[in-house]
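Next up: a single chain in C-alpha cells, the form predicted on its own.
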Amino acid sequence: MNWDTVYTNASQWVKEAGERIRASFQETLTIRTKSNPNDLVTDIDQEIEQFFISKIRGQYPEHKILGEEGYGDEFEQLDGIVWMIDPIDGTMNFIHQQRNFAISIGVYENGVGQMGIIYDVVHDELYHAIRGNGAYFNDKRILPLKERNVKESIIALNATWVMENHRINHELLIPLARAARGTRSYGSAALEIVYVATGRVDAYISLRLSPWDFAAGAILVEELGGVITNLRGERLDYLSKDSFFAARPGLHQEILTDYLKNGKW
C-alpha cells in the first residue's frame, strides 16, 4: 500500500468535508439523541460520515470502514485495512459554539496504526501522520515529545471524573487534578489527544472512548513518542470502549504508578 497516495487522498477529502461543515453553520441543524440526552448527532454529522464512505469506497472498495454513525461494516477482528471515522468529534461543541471540534480520521493495518489525520475545521489545522515519518501541523514537522514530571503538567481531564458520578469513584483522581500545575477540558478527544502529541497539555484522561475518537490521535501520540493506553496500562482495544489515557513519555508512567494503581477502571 503507498501510504502517501492514501494520505494525498484523505486529506482532500478532509478538506472538501471540512468546507461542507463551515457551510453548515448558517444551516438549521436537525439534532438527535442517541445514548442520553447529552449524546447529540447531526444530519451534518451522518451526511459527512456518508461523504467519507463514498470516497473510501469509490478508491478503495477492498478497505473496511469503521464509522461512528454505524454508516460502516461490522467488525469482529481488525485484519486487512480498516478507516475508523469520526467525522464531528465533539459534536456538543459543534452545535453549541461552532468551533472546538474536528474531523478525525485514522487507517489501520492488521491493527497497526499506519495514518492518522486530525482537522480542526474551524481554524483549518491539519495535524496528520504516516507511520515512521514523523508527526506535521499542517506544513510543520512536530517535534518529538520531552519528559515532564506531574508537578510541571496540564492534564485534560474532564470535570465529571473528579465530582460525584456513577461510573467511578470521583475522589480516584482528585489528587492528580490537586498535584498537577492545571487541570482543561475541551470537548473533543480528537483535540484533546491532538494536544498531547504538540505539547499544549502534558497528558489526557477519559473513562470511555471509541476507537474512532483514538484512533487518529493515537498515531500522532506515539509517532512522537508519547505513551498510550487505558488506565490500567494496558493496550487499548480498537474494537470496543475503553478507558483512555495519553501522555508525554515518563509523564505516563509517573501517573499510572502514583495515581492510577488503586483504581477499577
The other form holds:
Amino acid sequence: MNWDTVYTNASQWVKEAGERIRASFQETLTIRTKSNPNDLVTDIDQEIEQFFISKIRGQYPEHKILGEEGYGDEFEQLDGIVWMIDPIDGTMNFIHQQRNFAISIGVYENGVGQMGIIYDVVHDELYHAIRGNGAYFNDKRILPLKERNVKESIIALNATWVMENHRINHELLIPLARAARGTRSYGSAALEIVYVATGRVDAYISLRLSPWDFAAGAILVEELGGVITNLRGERLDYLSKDSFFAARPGLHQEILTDYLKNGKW
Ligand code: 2AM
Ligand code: CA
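Based on the form predicted on its own presented above, generate the structure block for the form predicted together with adenosine-2'-monophosphate.
Below, the chain from earlier opens the complete complex, with every other chain and molecule after it.
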C-alpha cells in the first residue's frame, strides 16, 4: 500500500467533511441520545461517517471500516487494512460549543497503525503521521517527545474520574492530580491525544475509550516516541473499549509505577 497516496486521499476527504461540518453551524441540528442522556449523536455525525464510508468503499473496496456510528463493517479480527473512523470526536462540544471537536481517522494494516489524521475542524488544523515518516502539524514536522517528570507535567484528565463514579474508586487518581503541575480537560479524546503528541499536555488518561477515539492519535504519539497503553500498562487491542493512557516516554513509566499500580482499572 502506498501510504502517501492514502494520506493524500484521506486528507482531501477530511477537508471536504470539515467544510460540511462548518456549514452545519448555520442549521438546526437533530440531536439524539445513545447509551445515556449525555451520550449524544447528531444527524451530522451520521452524515459525515456515511460520507467517509462511501469515499473509502469507492477507492478501496477491499478495506474494512470501523465507524463509531455503526455504518461500517462488523468484524472480530484486525487482519487486512482497517479504517477506524470517528466523524466527530467530542460531539458534546460540537453541539454546545461549536469548537473543541475533531475528525479522527486511523488506518491499520494487520493491527499496525500506518496512517493517522486528526482534523481540528474549527481551527482548520490538520495533524497527521505516516508510520516511519514522522508526524506533522499542518505540514510542519512535530519534534520527538522528550522525557519530563510528573511534578513538571500537565495531565489531561476529566473531572469525572476524580469524583465518585460507578467505574472506579475515585480516590485512586487524586494523588496523581495533586502531584502534577496542572490538569486539563478538553472533552475530545482525539484532540487530547494529539495534544500529548505536540507536547501541549504531557499525558492523557481516560477510563473508557473506543478504538475510533484513539486509533489516529496513537499513531502520532508513538511516531514521536510517546507510549500508549491501558491503565494497567498493557497494549491496547484496537477492537474493544478499554481504559487509555498516553504519555511522554519516561513519564509513562513514572505514572504507571508510582500512581497506577494499585488500581483495578
Ligand atoms: P465522542 O464525542 O466521539 O463520543 C469525552 O471525554 C471523550 O470521550 C470524547 O472523545 C468522546 O467521544 C469520548 N466518549 C464519550 N463517551 C464515551 C463512551 N461511552 N465510550 C467511549 N468513549 C466515549
Ligand atoms: Ca464521535
